[in-house]
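Single chain ahead, written as structure tokens, the form predicted alone.
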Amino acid sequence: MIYKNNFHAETQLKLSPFFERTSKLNESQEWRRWSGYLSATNYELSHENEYFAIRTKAALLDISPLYKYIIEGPDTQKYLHRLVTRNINICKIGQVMYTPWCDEDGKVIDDGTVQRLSENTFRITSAEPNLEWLQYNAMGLNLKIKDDSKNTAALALQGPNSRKILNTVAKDSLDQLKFFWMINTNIKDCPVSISRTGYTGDLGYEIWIDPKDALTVWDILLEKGKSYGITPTGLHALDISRIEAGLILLDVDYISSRHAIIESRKSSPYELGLGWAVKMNKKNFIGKKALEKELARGPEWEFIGIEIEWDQLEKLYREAGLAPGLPSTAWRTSTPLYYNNQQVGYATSGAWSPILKKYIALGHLKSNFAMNGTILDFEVKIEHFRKLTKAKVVKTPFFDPKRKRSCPK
């Protein structure tokens, strides 16, 4: 009977200590489940007013699922220096790093961002559960482990008017806040941690929050940013944004070497486009040895964006007497690249980009097929038949607008 409960506990799905909220929002009563909680998907029946409120307006979206872990001592930064590919040791109190994380043979774990919250006291934000990693690789250190998942509440607000809203329930003025730095302050009377990151590529802000006052929070951000367009904003809004943005997802783009069947499903930073945070100038750290291997030798694989050409599929569809066909939401299918008739790589997602009016989509590609401008053809499926149609591959992110990075002057 104590095993039959435990595992009830353990696989029936969790609630965010925003589900009072969302779930009396929530139209569609669409929900995915992330991490083992029930998450939205789209709180209206279509999710086109979610995707142009992240773009024109505020987003609102609950991101408590992410796993979130409290690590504390003397030995911290050393520990995590040696941990990520990125350089911790010039991470200072407040700022936040985004970073992959290798096992010894130089292939992605995961990945998520790295927040310095004082001397010797960090959070570390994944996409899956890496628990048993970090207490692995932190035998005989100095310091402590913490699964912080189900004590911080997280909320992202995500679109031009972010920072507006937030000015005008936040203590304290956000316009000096950097791109990925973080400041403490309060909302009414609540504690929160804010800082200058998010999933869309755009400007936007992670609020971290004691669950005790998550719904105080929520409901004041709604009644405060009404005016300014804030709109809750559910998953499939989020999955566009993010390919616009050309950000990686774990379990769409990449497998984690942890869960890969075979070697030829796993990747390193270099063959996710990650290169940039691998600072080889580190004494040491987890997967450099193979690392430095991979970097003399150049990566086998690159990750690219793409745009699928109109005018041909237009033809397609015309010949099949169909109206062209584009997908209403992100997809997550793996769909086969072809150069000169011989298959060079695959898209891993994409969606057809209402702002940029773009048929996108993120994949890899063998290198030598990697270059920008290259055509390919891309795989279709036109009334039951497979087609190809052009595609170019095109520089990432797709959507990248100045607002992002910057301060109001």
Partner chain sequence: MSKINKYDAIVIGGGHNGLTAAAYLARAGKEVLVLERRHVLGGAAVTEEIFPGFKFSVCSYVVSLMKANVMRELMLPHFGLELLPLESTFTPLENDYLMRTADADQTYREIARHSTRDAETYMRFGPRMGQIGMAVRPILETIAPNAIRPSLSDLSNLKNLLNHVKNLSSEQFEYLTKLMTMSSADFLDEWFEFEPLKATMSASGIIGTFMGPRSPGSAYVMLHHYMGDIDGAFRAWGFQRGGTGGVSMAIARSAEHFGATIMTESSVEKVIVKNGKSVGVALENGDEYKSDMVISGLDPKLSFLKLLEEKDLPSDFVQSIKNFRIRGSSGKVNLALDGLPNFTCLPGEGHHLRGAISISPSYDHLEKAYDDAKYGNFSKKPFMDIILPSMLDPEMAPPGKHVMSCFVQYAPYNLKGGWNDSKREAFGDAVVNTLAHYAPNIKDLILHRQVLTPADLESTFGLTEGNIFHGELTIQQLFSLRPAVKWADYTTPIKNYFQCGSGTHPGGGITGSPGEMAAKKILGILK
The other form holds:
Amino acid sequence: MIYKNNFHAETQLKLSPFFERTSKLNESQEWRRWSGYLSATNYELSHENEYFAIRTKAALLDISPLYKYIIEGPDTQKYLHRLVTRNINICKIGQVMYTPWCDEDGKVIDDGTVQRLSENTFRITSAEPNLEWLQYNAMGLNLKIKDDSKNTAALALQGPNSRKILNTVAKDSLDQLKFFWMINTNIKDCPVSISRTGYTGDLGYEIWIDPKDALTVWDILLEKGKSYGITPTGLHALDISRIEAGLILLDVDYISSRHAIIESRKSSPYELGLGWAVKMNKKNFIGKKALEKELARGPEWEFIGIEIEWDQLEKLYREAGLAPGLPSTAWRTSTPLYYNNQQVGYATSGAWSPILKKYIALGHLKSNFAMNGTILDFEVKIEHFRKLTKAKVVKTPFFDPKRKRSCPK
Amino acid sequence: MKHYDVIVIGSGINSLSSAALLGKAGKSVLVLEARNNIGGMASTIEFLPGYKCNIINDTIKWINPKLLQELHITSADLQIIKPEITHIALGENSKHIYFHRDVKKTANSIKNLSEKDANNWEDFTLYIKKSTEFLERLYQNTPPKLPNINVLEALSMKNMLNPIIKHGTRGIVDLLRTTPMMMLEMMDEWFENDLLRGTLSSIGVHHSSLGPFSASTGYNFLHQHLYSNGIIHHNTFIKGGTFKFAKLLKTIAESYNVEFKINTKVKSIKLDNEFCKGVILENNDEINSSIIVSGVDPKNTFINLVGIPNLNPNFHTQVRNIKYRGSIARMHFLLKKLPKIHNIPIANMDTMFSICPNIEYLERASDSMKYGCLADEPSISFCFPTIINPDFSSDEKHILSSTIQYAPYYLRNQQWGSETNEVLKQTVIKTLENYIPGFNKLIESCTIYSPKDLEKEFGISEGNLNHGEMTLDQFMFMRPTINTAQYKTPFNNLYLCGPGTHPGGGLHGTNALNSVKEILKN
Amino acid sequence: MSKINKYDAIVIGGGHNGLTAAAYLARAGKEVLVLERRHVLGGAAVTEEIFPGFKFSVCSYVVSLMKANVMRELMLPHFGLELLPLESTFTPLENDYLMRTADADQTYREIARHSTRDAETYMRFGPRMGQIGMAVRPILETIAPNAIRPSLSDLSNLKNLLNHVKNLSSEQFEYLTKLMTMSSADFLDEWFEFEPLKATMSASGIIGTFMGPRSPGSAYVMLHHYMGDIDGAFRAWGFQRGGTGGVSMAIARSAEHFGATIMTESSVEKVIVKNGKSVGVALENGDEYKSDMVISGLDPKLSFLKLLEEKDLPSDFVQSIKNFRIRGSSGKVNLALDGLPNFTCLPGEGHHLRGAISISPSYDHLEKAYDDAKYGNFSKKPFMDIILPSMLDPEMAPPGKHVMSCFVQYAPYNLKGGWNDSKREAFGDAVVNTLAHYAPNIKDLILHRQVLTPADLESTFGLTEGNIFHGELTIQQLFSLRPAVKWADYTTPIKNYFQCGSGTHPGGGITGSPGEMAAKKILGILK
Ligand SMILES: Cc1cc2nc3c(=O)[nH]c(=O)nc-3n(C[C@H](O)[C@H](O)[C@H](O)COP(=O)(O)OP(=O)(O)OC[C@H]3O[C@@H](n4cnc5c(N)ncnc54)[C@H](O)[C@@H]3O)c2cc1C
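Please move on to the form predicted in complex with the partner chain, as the form predicted alone is already shown.
First the chain shown before, then all remaining chains and molecules of the complex.
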């Protein structure tokens, strides 16, 4: 039975350039606020199909609410090199780098991608507004920072079929586009840039579009993607896949040091599993001194993956007379982790992985317990009672298909 | 190239004192000065051929006695002129107030205007004396690093105990009450006469951007009276001009083998991973040293010489937030002959004069700071350098040197330049004319230093003579920032010794004394 | 007439602090008598139906600083305390407006319309100020020690506070120092760039003071206004259902519930002192009441210079009280309206009418208003903090009608030539004209107008010089110096005579704090 949707409401929330389409497609009418935008949580009544689109077909997500900044000018490379923890000096034109950036105490402010659009032009994306910090640190340098958030619409096309779809609609072939690189091309006369990036841990692309072309690009993607199973996808499905991919989420897995009002809420890149992105051989960057010290004494916390072991969980449920109750969507409530009856950490987000058939979670753990294979106790609530069940520390990503990085021969 | 133990940037009184003290301690020291002469703001120059004056400070309020002691400076080396009449507050109706070194005489002079105020005078001077005694002690200490003060630091403040023993904790309480006060409150508590309230308030706002209705001007009032022994309007003059003091310090420094380079502008401080290695000069020459001591203001030191990209964001914020806001202009008039001031005998003209008929007048003048305009009726203090130092003039002509408050560094909708200088000059002439009839006709020429000019000439940010406002948020452990108030900076081997540090501005050398103590500790 | 004439304690003044002290003492089993000069209770926290059908919160109009533990301990919700949230702060501008609401995202977007940078900074600023507020709390909740001759408990209080301060982070300490010493404009300039935002925020730094936003010291007053909590949530402003008097009435009912006797129209003339001890009070009508102790909820000038003889007090104390600064600077204009004001920049009815409306478009607007007062005039274009109580509680006005409360600065107590009827009306006109600039229809809506000058605040409410805080909130009048050194712990040089008004630590506003702390000090709960 189809009910015609005639909802008309005035809202003080922002609407993305794709809203005209997404609002009609959103059968569930479930929305979440994302950076002040109305953003679909799931288009269908259940998000399952959307999740499997990510992992087996192609999922189309409106990611316009991301914050985007264009930085331009002769000093840009030098500036970004000092701002972020990764080595921007080796970032080539058309290359994209994922990186955190820190305050001077080496605590993470935000994480995002840095895209080199030309010799002296970069785009930086972030979860939270960062203009103040970006501008502040640019003082005295020859460059301009533009808040580009509203001027660029963005879509994520993620999943094994995503390349095939783009190859049918884009002027240029994407076959040779490597992981974390981007190209400028056209989709039906609309100039776009396409980066091979995403937040799902799968083969996938993000498309950066002039808002005036937004609907054209959306329409053609849906049209040509139909035979490849393209599926408009909401945040519920995304959340599960990003956990499978072991990717952190600001304000869920960590708090920006700019907003944390107490020290213990702040995290260093090492404490977020981003040590690989900190390039200590760089001469100087914001937070280096503090991170050097931290490295020397070893970080206090580590960010880890855990697998909640099945057998005991099942047993606990059985005792209550129930089949194992599994979360249908990803959860975000801080959950204690114990070792020998002593709390040694907390999980910050978790989900049942439909593809792995495992109950997984991400969390913070005191460093001395963070070895792979350590068995912890994870708190679960079964029929109103808190119980402990075994969970194992494992390496992330939980799910890491080859296609994520590979190119067709 | 020679490697020095210490490079001192700048050659103002504090830089010179630091150089001399470090030289005395056996360090090899090089002083680098951008201008064509040493002395910084303590400059006495021929502003016109044949006529000299102190460009900035007519008088000297106090010199730290410890500095004189450590550098073995005697009154024969440095001749201080201490006029018996330290100041004359000009009254609108020619009823002036004479401030004498003798408290009773001052009270007598006040008596003509208010019996009540005259009766309060001696108590007032005692009250100020008591409070300044505490400050004198406080000024000798390196400010503690707050809030996490450790036992050693706490113990180092124990010299504060003496005045406590002498005056009881009541003295401290009075000090705590007085420092945040506005001059208006202090005056309301003590005096009723307009002229007295006005002229005393003008001390509280001396070289400040605040008006007398602003909290913490009480603190500035105390600051101006350290070592004054309760003599209010404590003005003394250096024979031969303030430059004599600078020159003397240089001579002493040279006796300790300190080297000097003038016309040598430092372009930047050479850093290697937060270690200072030396300096790079304007001509790109490099000079290396183990330690750098900066006598220039915090903004110049950190923003310009160290450079923003080398500053931690948080420290950068703190440095940017330091307030300067130059508020005065200087004007030197060459006069055809000595003018006559209403009702002032020539014999009494060897002192400082002020025009500030009442406290509201001063507050109105200060409003110009808020709105970025020139005051219509500025508060003016002036003297005749050629009377105090007769050799400053080569003939019968005289000089009138004046300080005009308020002249805001930041003007709205206009720029400092010859036009504004002319407007300011006419305002000053008009004001002086009320007290010195015929003044305009006597003027042969006039040299003006607006805050912009002062900034350019002396390299002081925004033309602030104190290298940063003397307010409570920039006082002691907050001066210049909460983490650099110990004369140390976030950069190893880089120290500060200028008035931008505790205890602030003036030709007293205390900053240098404290700073050198810290340098030698390490 | 009261039943008995010997009490354990007599409280002079039925302001909310006097009532709070009375309630605490009664709750501890004391026989308490409250004597209020006026026919209504509440002092500056009062509701009166000035025009039939229109109820005014005559003086104070919003509640935020009221201590949560006082509300609980005196069971105020049970006795009628009902605080409705104010939704927003709305600053009308020439062709635009600035709006901040309870929703963080929306506030971000509204500020970002003017400055993205400020919008971001704003998100950081609030929590920071909250942190500083928290850092200050323990200081406010400690009995101010005697700085001249500290007692053992003073020393231990001091030690605790020092430890507390030592444990602050360097950043907190830095901000705290700045807030204690700077002007609110200077402090905000360090954070923000959009002037109407800064001006509106700085306005909380001038409320009740004789300072402009650029006057050093105003940052502390801003912090003072950041320390409020309603329902334990920091910084939210609320409106008492039925008007501010409801708060005082709730306290009064609580006091009566615990057994206190409250008498109105009983003006105290003198505190009776025998051998350096207070033994009771004498009313203007000649009645006398005896009691073991007397507690004054009036301001320090009245408590000591009016109710006592100078000869009974040490001369340095008298001098201190004379020097105590209590310059009034605020006025109040209450309007009965035939309909809703229509703002040119945001026409029609909307969320903006259910919150605070601030006439503070720029620093210059505020500073110029201050300049007028500095030199003895009322502001020609005043700063105003406005609310429309009837939008939050329809029962404040007849159906379809509205009441509007305008808190106005500046109106100096010492007006050149003094206040009189025509100056009062001229002041009222200045307020209405300034408002009409933003909401032109206002003039046609006014049915009745009540104008209160500082002189009126003094004569009607017994606020010396019309100062709304019983004494200026300047650093040298805080903590151990409020109202005078040695006597900041609610005691006085007269034995058994205590003080509990806003002129004591921690100062003014509807907080209940001085009343609570004084009572607890008397009862030996706080040392
Ligand atoms: C116009 C105005 C607006 C304000 N706005 C706010 C606001 O929005 N929010 C806020 O938190 N605060 C506000 N305040 C401040 C706040 O109202 C006061 O600080 C607080 O109410 C003072 O309470 P109190 O009990 O200490 O003193 P008061 O309320 O002044 O109480 C003193 C009482 O003593 C009585 N009295 C005087 N003399 C005698 C005598 N001889 N005998 C017997 N009784 C006597 C008086 O009538 C009065 O009832 C405002 C104040 C004013 C004036």
